Amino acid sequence: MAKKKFVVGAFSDEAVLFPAVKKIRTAGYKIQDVYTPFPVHGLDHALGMRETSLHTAGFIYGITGTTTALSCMSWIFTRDWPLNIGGKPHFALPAWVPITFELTVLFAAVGMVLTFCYLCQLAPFVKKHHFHVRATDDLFIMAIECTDKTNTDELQAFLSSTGATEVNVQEAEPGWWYGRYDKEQQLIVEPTAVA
């Protein structure tokens, strides 16, 4: 995967961050992401992100759990292994409500957790580039993706004028890759000369 160039700015306060995001988006730069030490209300709207569809996925997973529970129990108790339990009918829907509820909640919860991890690119042995050491401590970090036409010096000056306390240029892989943080990986092994 090819490395991309990013201009990274650090902001000390969210009151300075919001106007900076609006100015940078108005200037036409592409903000890769903003890393904050705590959730900031309204930042996703300021970045122009669409609303999450996680609740829709949860509904679909819940309906899948309900359908699975009802279809399995109806097939087992009416076709596969019909038992006469206290004279009750084979298709005893009121007796199946607890199991149906439990499978609905189970499918919705597990499905939403897995979907959330996929959307946020969270998984074991997967690493992303950290743009600043204090990104999850007390600074708000903005990473702006540079293209071939981007003048990095001009962008650094513009980012400093919007209130950034630290500005630098970094090269990083834009997505995630497999590996560990404690060991650097060399993707291409150079052949050694044999004497």
The other form holds:
Amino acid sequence: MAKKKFVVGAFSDEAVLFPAVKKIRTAGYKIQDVYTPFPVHGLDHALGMRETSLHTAGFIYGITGTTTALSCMSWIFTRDWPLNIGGKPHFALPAWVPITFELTVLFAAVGMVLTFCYLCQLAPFVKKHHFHVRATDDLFIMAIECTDKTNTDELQAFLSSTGATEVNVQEAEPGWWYGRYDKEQQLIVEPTAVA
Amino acid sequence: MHLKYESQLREPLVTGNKDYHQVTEDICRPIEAKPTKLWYVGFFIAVALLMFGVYSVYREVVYGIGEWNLNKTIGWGWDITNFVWWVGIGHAGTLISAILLLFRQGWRTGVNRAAEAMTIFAVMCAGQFPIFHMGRVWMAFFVLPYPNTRGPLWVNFNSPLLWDVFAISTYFTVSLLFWYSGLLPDFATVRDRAKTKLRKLLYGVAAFGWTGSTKHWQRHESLSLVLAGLSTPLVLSVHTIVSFDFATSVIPGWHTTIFPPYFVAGAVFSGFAMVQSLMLILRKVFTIEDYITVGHIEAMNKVIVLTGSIVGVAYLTELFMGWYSQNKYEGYTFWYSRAYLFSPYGWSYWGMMACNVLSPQIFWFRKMRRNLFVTFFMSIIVNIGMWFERFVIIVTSLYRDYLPSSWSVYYSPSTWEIGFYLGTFGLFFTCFFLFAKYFPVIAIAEIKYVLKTSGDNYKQTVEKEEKMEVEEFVHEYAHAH
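Other form of same protein, the form predicted in complex with its partner chain, not the form predicted on its own:
Below: every chain and molecule of the assembly, starting with the one above.
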């Protein structure tokens, strides 16, 4: 895949980050992503992201679990092998409530987690490009994608003016690939980041 | 700019003037340092207990459940007592992580990770008891509903014992997913700090390639919230279903409608006691007192006194119903087998009353809630008391059934039955020691998230600003008039 050029800025506080995001977006730059060490509420809206529909998927998985449980149990106990258990009715709906509930929860939870991993492309042995090693520690890292027209020097200066403490230019593949973290894969020319 | 406002009256959840980087440092320190001698000693003891348990189970598998002193009248003894006890222990973890997340209780962040780990290990221990109680453990797969070669033979979906199979396995799976999805960002933090190749590889695999992208966080938040929403009724359903094992039967002492809520309250009660025991040790050993503060301990003690009192009310209700129903078998079970001190098992009932109902009342006093020694002592007492409760329910209902000819003289467990119980302690603590050494015991990302609203340094800043604003207003007001 083609490598892309990014201008990367590091912010040390979310209080600086928010106005910076606003300024950068109004200036017309396209923010690829912001990497934060913890969930910063409202940042997704500030970046103009749409709401996730993961919870809708969860609902659908849950309904699937409910219907699987109910249809399975009714078929087994009324059609496949109607067993007389203490003279109780074959179609013993109240007695099936617990298992139906459990399967609803199970399907919803497992389905959602798998969907989450699929959407975010997370799996064991997946290695992604890291713009800054402290993005999982204490820095808020903003990556802005450069186009042919982008003047990187100007953009770097602009980022610094909005409060970024470190600014540099990096090249990275925007996708994902398999990789191991013990292997030093110098996929990009890493500028010397001052930690 | 303060993104969220929190009242100054609330105690800070993180003390010691931390910033984001220090949080990472503090929580990663035990993972990156070599284990202490004490850790090795504890781990060795845990593994030794586990080995004893494995041998006890081996004897049971080879010679049959006669190895446990169960008899014709008392078909359930320590095994089911321990099963219900361990499942109950697990409940606090889910309660802290799920219900308190929905209620937006900030104090959960300090303790949720370790409590969830406790849940998973406790459920692992619990599951062993019914499985080995089957006797022919190699037939355990018979409980699974699958199209099989034994003719159209299906499991009984109307049986509470099968509900248990579904409840426990769902509970385990969902807890594991919830726990692990929360761990991903923290594993990424540890991975990015790793110095050696092996650590980079292992934590890299564990972190699934997490980067901290905003879109990922957005989905992660949505995932945690829905999983919390699913786990909240789940945690209530699991112990309700466990109580159905008893409540749907016709045995006096078991056949009561109060069981589901009473079991759930008891489970939360014993679970919080276990969290207390573990947290008090953990915060001391890893010097993380800044994250698990006395405020956290106090909050959990409040839950203990509440649930302990609910359980107390349930005991008294049972006694009342034993009399009010005018059913002579129920009256006999409740008033003779249990509440009469000099009946064969009267000691267990009064042990339960003393440990579960009377002693936790000490937590009405703020000084006691905030006293670490009292808390630790009480947490052990409560766990013993809750074990007594399950023992009382099971054994005192069984040992004198409808036929006096089958009344057994006395049931006491065999070495191997006790060995099995000790073995699950071994399993639990082996897992917990490994967890404490190799996993971030506190949710790093979540602590950072509440730091700016609930950390003491930020609270002080806000307090100053507030004071200035008030003074300005007073000044302006004085000028205007």
